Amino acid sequence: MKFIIFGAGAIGSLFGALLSTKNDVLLVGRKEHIEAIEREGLKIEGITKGIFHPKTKWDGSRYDVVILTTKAYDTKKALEEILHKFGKIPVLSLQNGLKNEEMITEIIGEEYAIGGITSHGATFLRAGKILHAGTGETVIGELNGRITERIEEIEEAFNTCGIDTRISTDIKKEIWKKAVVNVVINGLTSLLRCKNGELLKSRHAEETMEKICTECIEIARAEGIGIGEEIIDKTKEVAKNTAENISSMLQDIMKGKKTEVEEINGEIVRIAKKHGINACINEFLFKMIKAMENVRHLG
């Protein structure tokens, strides 16, 4: 297949590298990163090791699918660029947040929107170099729940390249489950400034993880998404499997960059308010992380 990775940061570069072993892959990312890949190849260390050579220049040919891996706050801008440059093309979101597929539908068209999640952990080390810090399942699906030829082709392409992938007939629920995991792990690791696995080493942190999950379950159910207590175990499983990973939100804080907290915890708070639910823990995490983006830290 022919894939465009749009927003090739840590996770996008990882998928681009793996897919490039058996597919035609074009990376679209920041200038410094792309130039480093052109000079020395895309270097991956950690669980995956090697130097990969995806394409970095578009030859004008038609591609099958765009895999969108930008920050959620850049989704609208990215989709407008995709539409302008590549035309109407299926877009598979592997991003954080709950509104990406909705924006694909609005900007590109409903028939071009594909939902997806992944639990792989990746860290951007420097231009041209990525750390694959944690493995996990990838789930993809059509928003209407149908098993289409294109979704089967994407699944086969992913699995053939070592990306453990399954198709879901209820991808919206899967996206919500991933959102809850992100709410907990991104939020708490950012506040505690720790790797994912550290959350399981403290009784206080683990109990807080459980309370956040419980709060999110109520909010999801109010939105018509049937998530139960199993999400608590799932969140802990992801933290364990990506124990050495630094969450994307914490990476942003450490670099002094804007985080996705508005699209993750903030979106949960917004939905809770719509249903008259008090999301006090998520609201606390949201406000503290927004403060961390702006305050001047000591040392």
Contents of the next structure:
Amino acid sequence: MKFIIFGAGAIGSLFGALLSTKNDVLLVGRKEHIEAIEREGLKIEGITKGIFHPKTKWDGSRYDVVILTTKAYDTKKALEEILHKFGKIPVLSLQNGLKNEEMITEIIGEEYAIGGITSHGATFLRAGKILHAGTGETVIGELNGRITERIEEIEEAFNTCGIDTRISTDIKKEIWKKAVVNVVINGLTSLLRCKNGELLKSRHAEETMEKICTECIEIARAEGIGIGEEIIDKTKEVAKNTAENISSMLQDIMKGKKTEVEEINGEIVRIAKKHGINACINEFLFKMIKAMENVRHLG
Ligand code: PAF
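In place of the form predicted alone, the structure of the form predicted in complex with pantoate (PAF) is requested.
What follows is the whole complex; the chain from before opens it.
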């Protein structure tokens, strides 16, 4: 298949590298990263090891699917660019956040929107070099739940390249489950400044993880999304499988970059408010991460 990876940061570059072994892959990303790949290839360390050679220049040909991996706060801008450059093309979001598919629908069109989530953990080491720090499943699905030819083709292409992937007929629920995982792991690791796996080493952190999940279950249900207690084990499983990863939010904080806290933790708090749900732990977590952007740290 022919894939465009739009927003080739840590996760996008990892997917681009793996898919490029058997597909035509065009990477679109930051100038320094793309230039480093053009000079020395795309280097992946950790669970996946190797130097990969995806394309970095568009030859004007038609591609099958765009895999969108930008930060959630950049989705709108990215989609406008995609539409302008590549025209109407199916877009599979593998981003964090709850609103990406809605934006694809609005900007490109309903029939072009494909939902997806991935629990792989990847760290951007430097331009041209990514650490594959944790594995996890990837789930994709049509927003209407149908098993279409294109979704089967993408699933096969992913699995053939070693990206463990399944199709869901309820991708909205999967996206919510992933959002809860991000609310907990990204939120708490940012506050505690630790790798994902550390959350399981403290009874206090683990209990807090459970409490945040419990609030999220109520919030999801108010939105008509049937998530149950199993999300607690799921969140712990992701923390275990990505134990050595620095969550994307903490990576951003450490680099002094804008985080996805508004799109992840902020969104959950806003939905809770809309339904009159008291989500005080989520609110505390969100406010503390926001406060970290402004207060001067000692030491
Ligand atoms: O955003 C992240 O960092 C990732 O979604 C995950 C799966 C929590 C791994 O760090």
